[in-house]
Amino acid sequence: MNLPKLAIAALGGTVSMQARNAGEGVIPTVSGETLLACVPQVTTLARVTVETLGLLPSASLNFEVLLSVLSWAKYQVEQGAAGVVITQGTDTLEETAVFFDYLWDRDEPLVLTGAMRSAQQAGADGPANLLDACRVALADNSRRRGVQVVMNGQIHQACSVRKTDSLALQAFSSPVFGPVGLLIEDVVRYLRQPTQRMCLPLPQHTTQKVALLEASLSADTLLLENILKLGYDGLVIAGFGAGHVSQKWAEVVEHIAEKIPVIIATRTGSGATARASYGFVGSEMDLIGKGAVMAGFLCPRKARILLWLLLGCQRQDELARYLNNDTCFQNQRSSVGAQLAGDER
């Protein structure tokens, strides 16, 4: 039997970690080549690739290096690969998802998982959500969907999935739209077919800076009266409610939004900014007035990664048109209650 090709890229995070002490915290210790030993299931499935390209906490993760990453994976499918899978720590997996995703623009699935018990703890779920990550992205119907977060048994959108459980096993969901599929009996169930997705070119430079602040209440403004001052190129809000701030704030965005683009985005966790509703001083139209942008569906650390790859590439003139878009949440509203898409070949 010609197995096809798959790729897998450790990066560290809990699903590599162990004590090397009796007492002492975990730290990413394990390799990749010892994670796929866990799962000698892959090996049935798949003619494997597997490589250490880091092993950190995913809090240390930066752009630079998930660029290298990405440089990695793309190669590993230009040279034959079906699919490529990442291991990396849950703390930034929904950021790293998404920027990946805005920058990849081949058919083959790019699979991301991790997991919340260290390699050491019992029931460890490190090898099940890496064994699934597998099978995802060795899936025909995986093709042509972007980036996914494969954990706890679910597969979901770059775009939507948050971790919204600090030690949680059932750690990762996606607010409003739920899971884009599942894995049941080990095959790969789509609850949506694959949606039109818009992908941003390599950023040219690095080293723009975008500040993300989150509306409390009775803040006061000394952060944000220095946002330019400081240096940054963008700033995003995580505003109030619908995406609302106060008056003060609102009166400082709108001499900052003549510098520099700035995206104001929901703290609530769940549901999109309003546009027409509201209309005092520091509204959704207020705000959109002053030259503010809304997140809509897009949460306020995702939407940071967009503004710094627009600004990346000189495209931030374009914000408005990828934010209102809401591109990877089309079609996702239609019903979940659909049936299920395909099967794993």
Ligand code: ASP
Contents of the next structure:
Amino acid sequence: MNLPKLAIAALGGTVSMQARNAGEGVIPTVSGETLLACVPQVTTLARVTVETLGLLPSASLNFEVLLSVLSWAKYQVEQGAAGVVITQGTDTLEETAVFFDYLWDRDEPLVLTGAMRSAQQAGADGPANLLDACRVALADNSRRRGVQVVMNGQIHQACSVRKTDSLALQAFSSPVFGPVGLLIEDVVRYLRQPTQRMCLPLPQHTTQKVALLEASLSADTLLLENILKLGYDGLVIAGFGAGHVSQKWAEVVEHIAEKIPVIIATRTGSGATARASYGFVGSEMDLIGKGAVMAGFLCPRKARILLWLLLGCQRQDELARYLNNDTCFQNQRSSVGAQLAGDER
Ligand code: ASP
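Moving on from the form predicted alone, kindly provide the form predicted together with aspartic acid (ASP) as a structure.
What follows is the whole complex; the chain from before opens it.
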């Protein structure tokens, strides 16, 4: 039988972690080849290319590393891979997913996965997640869905997925929207149709800096006041509630927004920012009037990545278009549960 090609890359993270000696903490040591050996079923589904592109805790990944992983993934597709799977740490999975998603202009699925339990723990979830991720990457109904995160039997869209628990096995969720699909008896089943995607070109430069600050009760303005002096090219604020800051912060935001793009997201962990509800100083209406842009459903961390990518290809003028359209969230609600879209059997 002519099996499809599948490319797998390991970047590190808990899925690759073991302790060198008893009593020591786990560190990334397990190669992609060894991870794959734990799920021999994959070789009955595809002809697999596996590489270890890094062995890092995901907190130490950076945009330059991600750009080289992206170019590796695109090369694999050019060489005929039907899909690509990347294993990495879960701590920054929600950010890498959206980073890749904005730049993944291919129809082939790019699937990210990891594990909450290290390779040496009883009930390690890495092998099951890897096998599920391979199934999703190979499924015809995963095409044209961009980048997806597969964890614990669920498929999440890059734009909405978040790590919402620090240690639990069920650590990932898509607040408001829920998972876009599930693996049911090893079959990839989608709950919604693919959304329209807005991809960006590769950044021409990578030195741009985007700060992310969180509003908090009675916070001073020291850091905020120094954002421009420190050379930042953009600012994201994880605001209170529906996208609010204090009166003191609002005054400083006005000056900053005259010079660099400022996005206001919600720090709540779920839901969208408002646009036309509150009128007090520091409210979303006030901040929009002062030149800030509201993030909509995009969480602060993902908004920072969008702004960094837009700055990198000099398309920051399109920020409002990217945020106001909420493109990746289109269709998410309308068809929830309405159908199991294009099921694979
Ligand atoms: N705890 C993390 C993980 O689940 C560590 C990391 O992100 O590298 O993989």
